[in-house]
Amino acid sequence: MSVSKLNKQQFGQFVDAILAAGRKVVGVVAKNDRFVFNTLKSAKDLRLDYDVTILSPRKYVLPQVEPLLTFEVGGDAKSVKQNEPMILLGIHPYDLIAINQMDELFSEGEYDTHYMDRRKNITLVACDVAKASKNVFASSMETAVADKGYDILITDIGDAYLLDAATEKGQALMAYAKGAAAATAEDLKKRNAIQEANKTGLNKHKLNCKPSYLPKLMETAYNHPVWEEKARLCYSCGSCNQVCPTCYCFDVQDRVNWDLKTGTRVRCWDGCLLENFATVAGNHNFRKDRSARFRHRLYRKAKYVPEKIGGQIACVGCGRCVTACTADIANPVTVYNRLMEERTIG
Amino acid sequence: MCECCGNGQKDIYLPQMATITKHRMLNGTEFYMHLELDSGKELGHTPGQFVEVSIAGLGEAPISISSSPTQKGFELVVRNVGSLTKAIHKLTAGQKVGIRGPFGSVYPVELAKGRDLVFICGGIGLVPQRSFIRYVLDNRKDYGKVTVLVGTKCYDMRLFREELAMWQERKDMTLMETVDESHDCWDGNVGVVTTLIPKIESDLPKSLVLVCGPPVMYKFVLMALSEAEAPAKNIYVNLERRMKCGVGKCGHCQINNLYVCQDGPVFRWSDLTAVPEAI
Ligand SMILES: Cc1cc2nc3c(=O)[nH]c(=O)nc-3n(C[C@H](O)[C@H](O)[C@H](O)COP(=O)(O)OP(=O)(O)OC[C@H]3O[C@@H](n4cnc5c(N)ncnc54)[C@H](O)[C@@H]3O)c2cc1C
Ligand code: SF4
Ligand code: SF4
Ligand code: FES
């Protein structure tokens, strides 16, 4: 499908037209000196020049707290649908890839209708990264650009935006774009230059191997001292899980309403670094040591989840965990590089 | 009774209702119940599998199916350890619970045909093993020698006593029981379940051995079995982990890369030798 071009004013009108049509748009907006995904009220709030958002857009595909069932206490239950149509506007390629991975995880094996029904009603409008954040390493993870998985991909080429509508959903949204021109060969060259630059430029931490080597690397790393060394400083706070676009572990809880007669069964985010993630009755904790939990997270990213989704590494290099970790130990690159250097230990 | 969403896909988190038809306490902490699905259908499980039992408002718990699929309805045994299990203990005949499943891997019912079988059960581990034991007894001619080892912490906690007494009487199986602590009313073996392993008469290197018990038990039983030259590929273990979804999504039940809710709870021991979190 063809690539369209909108000048910056036309682009603002495009977004406002979508909003005026009553469509729900979640976009990137400034919050103090940082950025967040939030419900967009006007095109002028949109900040496609952002570096990274505090939380990833995961919360829109997999809400922090999501009703699964409503019930009568002690009685029958009914499925809840939470699948409001929504446009996610301004997702960086690494976050887009994380969502695409999650789509696979929730549809493979047992099909999760709660996730998938919501996801089908979400239009993904991605945008190429305009500014590297302080801890991004998407270039190392080969997630700095995306050539699929989006409905529309936006690239800021200076005086205008290029919009690549790749799906029917994306095409349908383009109906709101007035005055769009077809991108010229010159425009596409500019876009290509930006994407090529991002392929190497979003790299504040450099992974010393191809990401595809990580599953193999992990085969002999299980007893390496790095797990204990790093985890000694870990607070088990779970922040690295919370901010991660690829973490999707959840807890299921029953919440009873004030009437004490009805309630909701919800799923909520959980984190494998939290102390009681693997505790069962009798207070038996199957992952009691911090180092075992720390190791589990990095094994999930580099080996366990990839085994489920055709080898894709479940760290997209957004760098959020690096920023979020008070103990300064969560950076996957530091650990993987260390394992690379000392491949014979462990 | 699967409520379908718009696209015809089933909601994997929606329980179906089942009614309790019989119940009783097996000892001070274990509650037995017999259930039937309100749909009138059978659960359709294979021995080794579990269900998620739900009381709306209190949550869900994975519970092993203790009955054989050769029988009508299904049976569960629940130990009182927390809020949900405590509420289950208060249920009576005619009351309902939600059921999801059956989930998980199964005992090697086909592969076991013609082989000698040795069941090693520690405490509540008898509950899931009973499903396969009863299946074998209902299809007795298909299997070789059947030996059941049951170890219980103390005399008062023994499960399914009448049934064990009946097994004791049967000529076509061997039951050996032990309790960890001696008791005035007990004149049988005293000691942990591993002390019974040398007494097994079946040819251990050729038998299929099925093990289920509390987490601490496995290491010792597997050591004893290895000394008795039972090969890892003939040993099956039934493992427990924290579970939430039961369908391979929530991540709670993982043993390294394996999901106990789908790859387990029944594992072939030879498949776990390179899985350090298993035991
Ligand atoms: C495959 C499988 C089969 C099973 N089969 C059986 C069976 O046949 N019979 C049976 O009785 N049980 C069985 N269990 C165990 C059973 O699922 C648990 O005992 C049950 O889930 C406890 O639920 P509860 O809500 O009553 O306890 P909860 O109220 O959730 O907690 C009970 C105890 O669990 C621990 N715990 C739970 N959650 C946490 C947490 N977040 N942090 C710290 N500690 C926590 C605590 O020690 C607490 O006291 C099985 C488990 C599995 C995985
Ligand atoms: S953010 Fe850092 S301190 Fe907190 S759980 Fe993760 S690794 Fe540990
Ligand atoms: S592990 Fe860290 S860098 Fe990798 S995707 Fe998760 S938050 Fe981003
Ligand atoms: S119980 Fe949720 S993944 Fe196994």
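Definition used throughout: the rigid core is the maximal C-alpha set that superposes within 1.5 Å between two forms. Positions refer to the first chain, counted from 1. What you see is a predicted model; the values in this text were computed from it and never measured. First, how it differs from the form predicted on its own.
- Once both forms are fitted on their rigid core, the CA atom of Thr39 lies less than 2 Å apart between the two forms.
- Relative to the superposed rigid core, Asn283 undergoes a CA displacement of at least 2 Å between the two forms.
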Given for the second form:
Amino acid sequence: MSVSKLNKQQFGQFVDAILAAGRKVVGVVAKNDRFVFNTLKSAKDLRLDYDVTILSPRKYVLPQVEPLLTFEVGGDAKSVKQNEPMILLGIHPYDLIAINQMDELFSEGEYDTHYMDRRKNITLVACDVAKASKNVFASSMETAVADKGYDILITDIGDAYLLDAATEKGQALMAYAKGAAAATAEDLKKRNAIQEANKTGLNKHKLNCKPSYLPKLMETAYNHPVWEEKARLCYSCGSCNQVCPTCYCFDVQDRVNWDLKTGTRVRCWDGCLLENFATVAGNHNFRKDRSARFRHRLYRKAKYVPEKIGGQIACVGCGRCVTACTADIANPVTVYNRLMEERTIG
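Since the structure above is the form predicted in complex with its partner chain, I would like to see how the form predicted on its own looks, so please show that one next.
What follows is just the one chain, with no partners and no other molecules.
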């Protein structure tokens, strides 16, 4: 809709004005030498120069533990929804794209009202990456920049921030931006230069094909020896699942209170690398072997999800899995590149 410019002092005042109005703002803050998303109390705590957060903002659109309903044993059940309005401030483009993917997945087929009602109350304020993390490969996955899916996009052009308000939500938030000026052609040129640099520069692990080729690559890779080779080193800890911004699998549990009369049904994060992820009634585990679980994770990213949502690859190149994996086997680029080298299809 419009691109505005705020100097650094004005931007801080903008954030503080939003907080003073009683709006819940979740932003990126420093935690020792790492960064996390957390409830923001002051603009001075906000960091938009971060490299990558430990966990993605997925935990705010799909909480780690979420109550779905309360019940009485043998009695009534009442739906519970957590849809408090909030502003997610400082989302990198790759994490934004991951959220946009989940929006599609949770709205198709059986429309998930718990997820979608919460999302409708969340304002997404993205920011262009200012510092590459040590394992990012968003450039390879074509997720280093975003041109849609945000309410506001922030770009640090050195002496000021440019704020691109793309939706009505974004425009409403800009009412708190006192002293904002229209971005000039020179300002937009600086933003374009930053985005063009990120399209190639956020690439610590280079994928040797276009991401759009991955579904075809996986068509003949199901019995490749790489799955067993990598799985021999896998601890089945699920760390790669838990830090991944595109993983959305969950378990549903009924938790009965101490009175044995009431309880809560919750959904909580699950992960396909965990040993009991595929265990069903009768204690049958149809992915008992670690190699099958390891393979499923990569197939989910490169074939299963793309088949569901128009070819979108469910890996956005954030690199968190590479950092989190102590066995050094979680990097999808390593596997995909090997499959490329040994592929049997054109």
